[in-house]
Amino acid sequence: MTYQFAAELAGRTIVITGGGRSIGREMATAAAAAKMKVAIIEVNKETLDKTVAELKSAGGDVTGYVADLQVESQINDAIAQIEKDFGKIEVFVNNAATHDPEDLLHTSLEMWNRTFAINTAAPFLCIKAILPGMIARKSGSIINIGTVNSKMMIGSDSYSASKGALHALTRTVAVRYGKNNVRCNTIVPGTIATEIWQERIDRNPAVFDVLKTWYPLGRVGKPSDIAAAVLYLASDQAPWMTGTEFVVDGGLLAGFNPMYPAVEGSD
């Protein structure tokens, strides 16, 4: 995808959790190409080092920080170091997540708590750590990565519930700290084709062909679809957007694409 960057993004500091792979890696790649100063927080050092090295070799201003988002002290230490290294955090993307596909009856309390720790508690802790700096500067854009699963029942029960809570957290931050010119929005992706789907593809190689029939635009999403939305919300092109659910889902939530022909008798 060819991105069209807002000029003011150049030199702006962005932090991306889970930026070492998948959608987060595409966010980091796009931000680096926009000449932003990119900080990646990632739990896997090998993955982090590889991504940072590749982006630096392409000319990106990218620095990696290893942290387990289940550990509050590691979150705080990483953010404190980023603020020391870069001087300030202007954009923060809560992207890191874990996904458990099990239904409620097969979800252990351990898995439920782990899912909420990474998908909900970690963003809360990250936001809590970065807010004082943003409030002091009266400027900041916080972007939480949610999911269409929080808007309709499509399985992955603990994941869906944890992301629903994250959507609520977005509204809380937006309303409480709007007076400080801190914006907080949720991006709501539909199905995005990444390596995370590999296990399902191994079971059913045609899974994306099946899923795309549900999308009015006739395809599942690409990481670049979400990265483009992140850059938009990070820019000054969205100065009056806060507390919103910015849906990037190929039309999925607009209606059930396979259903209406059957209802109308035109299938």
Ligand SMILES: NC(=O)c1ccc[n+]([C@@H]2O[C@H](COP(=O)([O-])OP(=O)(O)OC[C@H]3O[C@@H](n4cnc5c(N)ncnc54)[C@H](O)[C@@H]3O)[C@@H](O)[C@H]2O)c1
Given for the second form:
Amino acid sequence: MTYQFAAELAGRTIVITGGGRSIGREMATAAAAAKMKVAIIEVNKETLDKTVAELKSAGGDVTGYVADLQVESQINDAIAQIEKDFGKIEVFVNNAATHDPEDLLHTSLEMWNRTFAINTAAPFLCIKAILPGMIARKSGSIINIGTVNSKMMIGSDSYSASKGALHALTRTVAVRYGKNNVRCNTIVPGTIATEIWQERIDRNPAVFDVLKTWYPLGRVGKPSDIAAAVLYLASDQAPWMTGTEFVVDGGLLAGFNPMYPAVEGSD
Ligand SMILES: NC(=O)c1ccc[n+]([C@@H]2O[C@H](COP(=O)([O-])OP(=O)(O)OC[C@H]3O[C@@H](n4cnc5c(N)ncnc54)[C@H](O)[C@@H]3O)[C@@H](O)[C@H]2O)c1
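Rather than the form predicted alone that you just supplied, could I have the structure of the form predicted together with the named molecule?
Let us now look at the entire complex, which starts with that chain.
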């Protein structure tokens, strides 16, 4: 993917959680190519080290921080270290997530709480830690990665509920801190072909071929579809965008693609 970067992104600091692989990794790749200073917070040291090494060898200004976002002290330590290393955090992306595919009758309270800890509490704690700096500088862009699952029922019960709460948190931050010129938006991706799907691909290798028939644009998404939206919301090209659900889903939420031919009698 060739991105068109806003020039003012160069030199800005962006923090991406869960940037060791998949969508977060592509965000880091794009941000580094835009000459941003990139900090990745990631629990998996192996993927983190690999990604940081690869992006650095391509000329990127990228630093990794190992932290488990389920642990408040590790979040606060990582963010304090990043502020010390980079001076300030201008863009923060709450991307890390966990996904439990079970239906609610098979979801234990332990799994429900773990999902909410990573997908909902961690973004809350990260935002709480970075906001004072953004408020003091009267500037900041926070981007929460939500999901179409929080807009309609398509399975993954605890995951969908945890992300629905994240969508609500975006609105709270946007409205409460708009006066401080802190913008906060949710990106709402549809299906993106990443490693988080591996378990479902193992069960059904054709899962993306089935899913793509529901997408008006005829394909599932790529990590670069989301990375491009992140860089747009991070830039000065989106100065009046806050509190939004920025849908990047190939048209999935616009309607039920297989239904209209039956309604019109044209199927
Ligand atoms: N892939 C999709 O189809 C899809 C669709 C909609 C939304 N999303 C969202 O996009 C984001 C990225 O998804 P992905 O497909 O790249 O997922 P992924 O599982 O491939 O990557 C998630 C990353 O987060 C890290 N992570 C998980 N728990 C962590 C913790 N406790 N502390 C620190 N890091 C942790 C993982 O190690 C991993 O590197 C998520 O917020 C996800 O909900 C994905």
